[in-house]
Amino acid sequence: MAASNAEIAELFDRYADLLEIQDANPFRVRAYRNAARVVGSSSRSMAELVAEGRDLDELPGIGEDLAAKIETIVRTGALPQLAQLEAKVPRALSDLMKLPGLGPKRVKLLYRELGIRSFEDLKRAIRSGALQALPGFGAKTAARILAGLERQGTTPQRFKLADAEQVAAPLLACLNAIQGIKTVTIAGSFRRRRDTVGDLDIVVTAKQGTPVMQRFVSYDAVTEVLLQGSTRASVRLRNGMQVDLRLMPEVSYGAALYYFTGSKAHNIAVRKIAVARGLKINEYGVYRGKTRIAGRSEDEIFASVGLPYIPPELRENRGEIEAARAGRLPKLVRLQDIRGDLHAHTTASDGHDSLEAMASAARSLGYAYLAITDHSRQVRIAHGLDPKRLRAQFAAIDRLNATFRDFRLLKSAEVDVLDDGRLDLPDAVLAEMDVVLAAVHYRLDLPADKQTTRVLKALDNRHVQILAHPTTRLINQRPEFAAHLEKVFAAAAERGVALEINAHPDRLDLDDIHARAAHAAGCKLVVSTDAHSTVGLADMRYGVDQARRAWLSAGDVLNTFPIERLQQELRH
C-alpha cells in the first residue's frame, strides 16, 4: 500500500523537527512544516494523485522539490533525506519535542550538555536533578516533562480519527475488490466517531468459498499477522495500528455489528436487558435458549430488547438506554444541515487559498455564509493582521458580496485573548465585523483560576460572540489548558457567546464530552472547520460527528440557521 497522507505528514514533520534541532534555515523549516499541514488536512489521498499523474505542485506551498519527495514517499514509504539527517541528529530528539515544557532550544541544550537522546534518558536527569541545574530548567518545568513521560508510558497509542481514516479507506477498498464479498464494515469505535481509535474492526459477509483471509493478511500494508483463522484475523499495519477482521454469516451481521461497534459499556447494559427477558446477545445473534431470534440487522438487535434503533455515536452508556426506552432520543444533527462556516482563514494570515478561492470553495459546498476569520497581529508566526490590513480586507469582501445572489462572506477575524483577558483588536475595528471570534493561543501554562479569569473577561466584552476552540487541546499532543470549564460555560450562557465545535482533525475542540456540558449548561454552539484551506472545508463532518456524540440537534448548532437567524442569535 501506498504511504497514507498522515504517513508522508508525519515524515516532514520529524524532517522539520530535526532541522530544527539543527538550527537550519527557518524558511527551511517552515517549508517542511507548511507541506506536512498541507498534506496531512487534504481530502485527496497523494498516491490517488500520483497514480493519476497530477502535478503535486499545483498544491499550496508545494514546489517542485516538496512535490517529488512526496511522489517519493509516496512509492517508496520512506523520505531519503530523513535517514541521512538522522545519521547525524537522533531521531528520538523529535519525539522529544512532542513533551510538554520542550521544543527545538531546549531539546538541543539537553542533548548537548546532557547527552540525552531518549525518554529514558530524560527521565534519569530529572530523577538525578541534573536536568534542575540547567539554566531555563526549574523544578516545575522537571515535574511538567516528567508527567509527560508518565503519560507516554501508560497511555496505549491511539490514532486520531482522521487518520485512522486514511487508513481504513484503501483497505476497505482493497476488500471490497475481492469477487464474493457482500458487505464490509468498519465496527468499533472508528463507527462510533469518537476522536480517537485505537484499532480498527471490520466486520464482512461475502460468499462462501471467497478468500476474504487469505487477501486480507497479504495486505500490502500488512507488517506482522497476529492471528489467522477461517473467520478471524488480525493483523498490524506498518503505522503500528492493529486491525481486526470477522468473517461473519448474513444472519449475524447485524448483531456482529452492534457487538463489534460497542462500546464495551452499552452492551453490559442491553446485555443486562436481555438477561431479564430470558435472552442471550453475542455477536451471532439474540438467543431463547438455543433459539436465534434476531441477528440479521442491528434494527432486530434493538427490537428484541424493546428498544429503538440507538444512533453509533450514542452508544456510550451515558444515558441513551434510558432515554431510547422513553422515547426522548434526540433527532441527531447532520451533515447537510450545516448552512455555512463560521471559522476559515485565507492567505492573508496563514492560510494557503485566495479569498475568491475559499468562498468557490464553501458555495461549491452548498453553503449560504462563510466568515473570514484570519489571525489578529498578537500571532506574528501567522502574519496577523492589524486594523489596516484587515479593514482592506474587508472592502474586498465587500467587493466580492456585491457579485453574489445566493451567498455571502462574512468579515470576521480570530481575535486572539491577551494574556490578562483583553482583545488583540481595538472595540472599534470588532464593531465592523459581522462575526467576533476569541481565541486563546498562547500562555497555556496558566494556572487555572488566572486562566479562567483570563478567558471570563474576554468574554466580558461585548463585541465577541464565539469563542474558539476553547481547550486550546491538540489531540495526542497538547492537553486542554488548566481552567474551571464550568465557569466558562456558565459565563458564556450568560453573556450569550456561542462555544465552538473545532472540527479540524487535531483539534475536534469542544470533544463531545464537554459539547454536551456546554449545552447543558445552556450554551448555543456552532461547528466550524478552522479551514486553512479549500480542501480544509470538506473537515466539517468531524466536527458533526462531534456535535452527535454530544446529544446535539439541529436547532442547537447555529450554523444550521439561515443567514438571518445566525445574525439573530449571535451575540449583539
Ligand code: DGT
Second form
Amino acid sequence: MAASNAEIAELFDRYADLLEIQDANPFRVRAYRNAARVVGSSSRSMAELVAEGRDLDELPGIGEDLAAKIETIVRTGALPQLAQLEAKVPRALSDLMKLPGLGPKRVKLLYRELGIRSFEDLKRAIRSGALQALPGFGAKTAARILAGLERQGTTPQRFKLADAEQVAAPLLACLNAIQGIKTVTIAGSFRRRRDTVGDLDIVVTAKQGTPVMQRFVSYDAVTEVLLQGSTRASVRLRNGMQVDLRLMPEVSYGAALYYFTGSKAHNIAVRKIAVARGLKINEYGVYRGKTRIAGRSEDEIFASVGLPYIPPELRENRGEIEAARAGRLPKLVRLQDIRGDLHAHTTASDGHDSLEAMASAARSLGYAYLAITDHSRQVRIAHGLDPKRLRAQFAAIDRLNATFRDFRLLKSAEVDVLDDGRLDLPDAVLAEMDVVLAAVHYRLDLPADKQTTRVLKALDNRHVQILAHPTTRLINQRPEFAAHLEKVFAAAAERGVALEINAHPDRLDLDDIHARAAHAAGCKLVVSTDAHSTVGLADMRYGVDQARRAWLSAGDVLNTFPIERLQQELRH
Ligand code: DGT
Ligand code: CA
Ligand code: CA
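Switch from the form predicted alone, shown above, to the form predicted together with 2'-deoxyguanosine-5'-triphosphate and output its structure.
Once more the chain from above appears, this time first in line as the rest of the complex follows.
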C-alpha cells in the first residue's frame, strides 16, 4: 500500500534534518520542511492524488522537483536522495535532533568533536563529562538532554491520534476492498479518541471463506507479521505501529467491538456488574449459562447489563458506569455544535494563508465567527505583530466584515505572556480587540511556583479572556510546564477567564483529564484549532474529541454559542 502523508512528511523532515547537519543551503532545507508541513497537513492523501493523476505541483510551495519526489515516495515508500545522504551522515543524527536542547548545530558539533552518532554514544559522553566540556554545553544542558534520553528509553512509543488516523485510512480502504468483507471497525483507544494510541485494534466481519488474514498480512506497509491465526493476526507497519485484527462472527460483532474498544478498566468494571447479575461477558457475547443473550450490537450488550449506551470516549472507568446507572451521563458536545473558531493565524504572523482565505474557509465550514489571533511582537520567530501592524490588521478586518452577512472576523491576538507575567501588548491595544488570548511560549522551564505566579499575573490583566494551550505541552515532544494547574484553574474560574482546549493534533492542550478538572473547578472552556492554514481549521474535531473525553456538553464550550451569547459569556 502506498505511503501515507505522515510517512512522506517524516521522510522530508528527516532529509531536511540531515541537510541541515550538512550545512546545506538554508533555502533547500526550508523547501523540504515546507513540503513536510504541506503534505503532513493536507486533507487529501497524496497517494490518492497520484492515483488520480493529479498535478502535485498545485500544492502550495511544491514545485516540479518536490512533486516528483512525493510521487516516488508514494510509489516506492522511500526517498532515494535520503538513502544517499544517510550513507554519508548517520541516520540516527536526525533522531538526536529531536531531543530537547539539541538542534542541528549542536548535533553536528557532537558528531564532529566526539563522534556521537547514537543515543548510547550520547549517554556515555554525558556520563564521562565529555559533553559538558564542549563550548556551549554546560551541566544544565547535559541534565536536560539526559532527561530527554531517559524519557525516550522508558516510555513505550505511542502515536499521535492524527498520525494513527493517517496510517489507518489506507489500511481500512484496503480491507474494505476485499470481496466478501462486511464490516471493518477500529476499536481500542483509537475509537475512544485518546490523544495518543499504542496500537490499532481492528474488528472485522466477513462472509465465510473470505481471505481476510492473507490479505491483512500481505498489506504493503507491513514489515513484520507478529502472529497469524485463522481469526486473529498482528502485524507491525513501516512506521513502527502494531495492528491487531480480529475476525468475528456477526452474532458477536457488538460484543467484540465493545470488548476491544475497552478500556480495560471499563471492561473489568462492567464485567463485575454482569457477574452480579449471574451473567458472563466476553468478546463473543453476554451469556446466561450456555445461552448467548446479547452480542450482535453494542446496544444489546449495554441493555443486557442494565446500562444505557455509554459513548466510547467515556469508557475509561472514570465514573461513567455510575453516572450511566443513575441516568446522569452528560449529553456530549458534537462537532456540529461548534459555531466558530477562536484561535487562528494568518500570513501576518506565522500562518500560511491570508486573512481573506481564512475567513472564506471558516465560512465554508458554516461558522458564524473566526477570531484572528496572530502572535504579538515577542514571538519574533513567528513575525509577531506590534501595535501598528496589529491596528492595520484590525482595519482590514473591519473592511472585510463590512462585506459579510451572518459571519464575523473577530479582532484578536495571541498575546505573549512575558517572563514576569505582564503581557506583550499595551492595555490600550488589548482594549480594541473583540477577544484577547494570552499564551505562554517561552521560559517553559521556570520552577513551579514562579511559573504559577507568572500565569496568575497574566490572568490578573482584566483584558485577558482566554488562556491558550494552558500547559504548553507538545505531545511526544515536550511535557507540560511545571505550573500548579489547580491554582491556575481556580484563578481562571474566579476571574471568568476561559481555558482553551487547543485542537492542534500536536498539542491537544488542555488534555481530557485537565479539561475535566478545569470544568469541575468552574472554568469555562473553548475548543479552538490554532490553525496556521485554511486546512488547519479542520482540526476542530480532534479538540471536540478531547472535550467529549472531558465529559463536556455543548453548553460547557463557549464557541458553541452564537456571537452575542459568546460575548456575554467571555470575561468583560
Ligand atoms: P493502547 O493500544 O495502549 O492505546 O490502548 P487500548 O485501550 O487500545 O488497549 P489494547 O490495544 O491493549 O487493547 C484493546 C482493548 O482490548 C482494551 O481497550 C480492552 C481490551 N482488553 C485488552 N486486554 C484486556 C484484558 O486483560 N481484560 C479485558 N477485560 N479487556 C482487555
Ligand atoms: Ca490499542
Ligand atoms: Ca492491541
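Numbering follows the first chain given and starts at 1. This structure is a prediction, so every number in the text was calculated from the model and none was measured. C-alpha atoms forming the largest set that superposes within 1.5 Å between two forms make up the rigid core.
Remark: with the core as the superposition reference, the CA shift of P80 between the two forms reaches 2 Å or more. Positional change of E10 between the two forms reaches 2 Å or more at the C-alpha, relative to the superposed core. After superposition on the rigid core, the Cα atom of R325 is displaced by less than 2 Å between the two forms.
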